[in-house]
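Have a look below at one chain only, the form predicted on its own, in structure tokens format.
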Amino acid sequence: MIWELELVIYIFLALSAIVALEVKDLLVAVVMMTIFSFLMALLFVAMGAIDVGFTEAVIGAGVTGILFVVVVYQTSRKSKD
């Protein structure tokens, strides 16, 4: 793979991880974690591990992302008054 494209993927990986850790909204954090997982799948495919990349895309970005979104919507927000 072209090293410039890998560098761009690494930069987006770092940015999505930082945003997922620093953001206060749980739904945004879940979306950023899903983006992180999908970028990891792209990186695995770029390294030649097609089966690992496909599994990461399906399980990491797909199933886990959907489960996290469902869990976030099942929680209630308690504010301090």
Given for the second form:
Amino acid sequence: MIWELELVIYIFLALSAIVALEVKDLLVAVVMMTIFSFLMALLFVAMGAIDVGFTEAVIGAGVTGILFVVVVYQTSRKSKD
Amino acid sequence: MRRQFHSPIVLLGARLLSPYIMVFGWYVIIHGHYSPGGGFQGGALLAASVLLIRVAGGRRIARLQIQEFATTPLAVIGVVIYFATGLVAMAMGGYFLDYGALPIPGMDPDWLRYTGILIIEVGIGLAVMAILVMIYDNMVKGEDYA
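Having seen the form predicted on its own, please provide the structure of the form predicted together with the partner chain.
The next block holds the full complex; its first chain is the one shown before.
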């Protein structure tokens, strides 16, 4: 693969990981983790592991995002007691 | 808890996108034995198309697609397809999941292995789809989104 494009993907990967760790809103963190997962799938495909990249795109960017959104909606920021 | 509101645009987008994801999931399952993909990935794609309707439409619309009580029998059917194929091959004198020993008449062993892997993939896809939908249904139990 073109190494400049791969470098751009690596930079965005690190950025999305840092934002997902540091942001206050949990919904933004979930979206950033989905973006991280999708960029990771692109890198897997670029490294030649098509099957791993396909699984990462389907599971990490599809199903896990939906399940995390459900968990975020079922919790509250402040405790009741 | 955030405020929920009904949005017809989100529902229309989900309804437009869901059938294409489901067709692609079946494509991945059917072509799984000689190209990237397979039962697990195709089943996860089918589950993603079902969960998209469930997230966007809520329980009243999701009831029209796959009902909540139907997920457990679907998962059981998938697991039974897997183990029945393996055990039939074992009963016919081969090893467990030895596709060459399957009793389908009129097929030479390499075509028999081709077909056996296809049957296994369909079972795995059904089980993965039903179990991922079941996890979502048990997580949102008692509450209704959208």
